[in-house]
Structure formats: structure tokens, C-alpha cells
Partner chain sequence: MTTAPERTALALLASGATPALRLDPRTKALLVLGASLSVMAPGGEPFIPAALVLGMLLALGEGAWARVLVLPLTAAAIAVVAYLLPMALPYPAVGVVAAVAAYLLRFVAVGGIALHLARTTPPTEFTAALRAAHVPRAVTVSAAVLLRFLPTIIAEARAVRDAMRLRGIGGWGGMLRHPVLSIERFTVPLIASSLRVAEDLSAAALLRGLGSAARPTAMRPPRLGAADLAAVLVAAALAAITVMW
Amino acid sequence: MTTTAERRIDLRMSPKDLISVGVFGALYLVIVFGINMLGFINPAVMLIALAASIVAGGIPFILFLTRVRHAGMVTVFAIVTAGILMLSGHPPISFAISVVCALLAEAIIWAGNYRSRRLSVLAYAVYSAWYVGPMMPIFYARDDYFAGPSMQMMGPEYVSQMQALLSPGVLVLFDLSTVVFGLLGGLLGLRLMRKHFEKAGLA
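Form predicted together with its partner chain: structure of the chain on its own:
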């Protein structure tokens, strides 16, 4: 079952599809990183830059979805972009999360028959949940951190405060907020597509 599905996906990818995946993957990475770089300059705007990069990523992603006509393209997009990120040091679990998010996004745009604009906004919101991936080690490796000798000197009160701040609940809240920003990004992408790209014949 899975092998036939894979083969069909591979066969139906025309070179033009693969070029779209590559071009929009590169655009997505440059836009997301270009905006996140602003955050590295100044720690105060780090979180704002992160949110802005999620919103901005919606613009190339929505434009990419207008070129998607069949299953598998969003998954290949995720494999390629997350694969590059993994080879530049992102944790492997982030790759797995990206692919899962892409499969969910595939299901959503499939439900819209690859034409629904409203569902493409939702697909980007779901896809942007991958942002939790690079944060995962902070949470799952916190016991390492708290077990270290420097933390043992800090006293139990401080450690319990920190445990509360780095709890799974906060992680879930973070991921929910990325989905909300993803929704905003999808809407912005849709608006800009109508305002600029359709006029220019790029959509």
C-alpha cells in the first residue's frame, strides 16, 4: 500500500513541480532566516522576530500552494527545507515534526481539492506548527540541565521555579501561538497575493 503510494507520488512529480518545490523552499528559508537574523542582532526583538518570521513565511508558502496540483509536493517541500536545516545543526526531531506537519497540511489541501484558498491558509497554520521542533531540546533535555552541578548549587526553590517555566504546558502554549501566527501569515499571504502577485501574473 505504502510502496504504491510512494511510487505514484514520485512518478507524478514533473520536473516543473520539483523546480517549484526548490525555488519556493529557498524563498521560504531566506525569508524566515532573513527576518530571524534581525532577532540575533538584538535579543529584545528575538521573540517578535520569531513571530514575524512565521507570519512572513506564509507569503511564499501560500504562493507555493497555488502551484501545487497533486499530493506529495508539500511533503517534499518539508523534507528538503527541514533536511537542509537538519544538516546545518537543527535537532533531528525537528525534521520528524516538520514532515508530520507537512502530511497534515497535505490532508488539508487535499480536502480542498488543491484549489480552496481558505483551506490553504489553514494548511500554512498547521505547517507552521513545525516551529516547535527546534525548541524541543530545551524542554526534553531540561532534566540534564537541572541535574548538572551548577543547578544543584542553586537550591530546590529555584529549580522548581525553572521547572515550571520550562514545562510541557508552556511548550504547548508556544506551539499554539505559532499556529495562530501561522494563520495570520496565511491570511497576509492571501491578501498580498491578491494585491500584488495576481496582478503581476505570478500566482
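From a predicted model like this one, the values you see are computed outputs, not experimental measurements. Positions refer to the first chain, counted from 1. By rigid core we mean the largest C-alpha set that fits within 1.5 Å across both forms. Compared with the form predicted alone:
- After superposing the rigid core, the C-alpha of Tyr28 moves by less than 2 Å between these two forms.
- Remark: with the core as the superposition reference, the CA shift of Ser177 between these two forms stays below 2 Å.
- Superposed on the core, the two forms differ at Met151: its CA moves 2 Å or more between these two forms.
Next up, the form predicted alone. The previous block was the form predicted together with its partner chain.
Just the single chain follows, nothing else.
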């Protein structure tokens, strides 16, 4: 992905690194949040929107990885984006899962010396597993989750539909699918980068 191989573990961030994290983190959040807004229609659409946002989020994430040249940048990306999402209502466990996924993604791109495009796709697939976090409390605090203020503001009919839809089996299937949709998103990001962004000098 990069022209220079700097397989170093250095958590120091240059201004250029921080700008990359800020720009692509903002772009990632706008795409993910914008698509997930469709979930307000009903719970079934919510699951579809989540899957679509995982795929679409691969575009800014793969572009971001073209700027990553050392360890720490993906983790900072996760801390910033997951921190903002936690402030918007995501549970704290979602933040913790995001950081763990980012560390795993860091290890993958490090193994590829920050050059391997295939491993960048895999890194995004692993990073996308953070999507299990927002609904994780349903497994261990189901009643509290649906009684929370963020659910109650959706209205009793929406909550009732969501309780009926999100059985443990459906949740496990969704959790497993995050990696699959992450792979699709990574491949989409890689394809667009080759077809458009490299020609435009953006990657």
C-alpha cells in the first residue's frame, strides 16, 4: 500500500498522521451514520442498513490504509470514531470491542508490511467486527437494553418488532456476517481505489 516499508511499532503521530485519521474518520462516520439512519424505518431495515454500511465503510477505510505507515494509526482511528459513537449512545462495551478489532487489524497490516492490499481487505473485515458491539448487551442484559432511553424513543411498536426480530440466533448470525460484509467492503474499497482514486492521485 505504501512506497516505503516502515515496519515499525511507533505510536508517535505526526500532524500528517492525525490529519489522515481525522479526515478519513469523519468520512467513515458520515457514511456509516448516514446509511444506518435508514434503520429508523423498522428493525428489519435496520439490519439491512447495518450490512450496507459495513460494505460502504470499506471505501474510506481502504483509502485510509494507504496513508498508514506505522503501528498505532488504526487504533487511534478506532478510538476517535468509536468514542464519537459512544457519545451518541453506543454502549461502552462497543468502544472496547472496537479497540480490540483495531489492534487485530493493526497486526494484520503490520504482517503485510503496510503494502499488502489483500491483507488490507482482511484487516477491514476484522475491523468490521466492531459492529457486534452496539447490540452486544442484548445477550446479557436484554430487558435493560430494550428499556433504555435510546430504545424507548423509538416507540413501543418499534421496540416490540425489534424484540421479536433479534433472537439470540439472529444476533449470532448477524455477528458472524459482519466479517463477510467487511470482506465485501474491503474488496469494494480496493476496486474503487484501483479504478478511480489511484488515477486521480488520491491513493
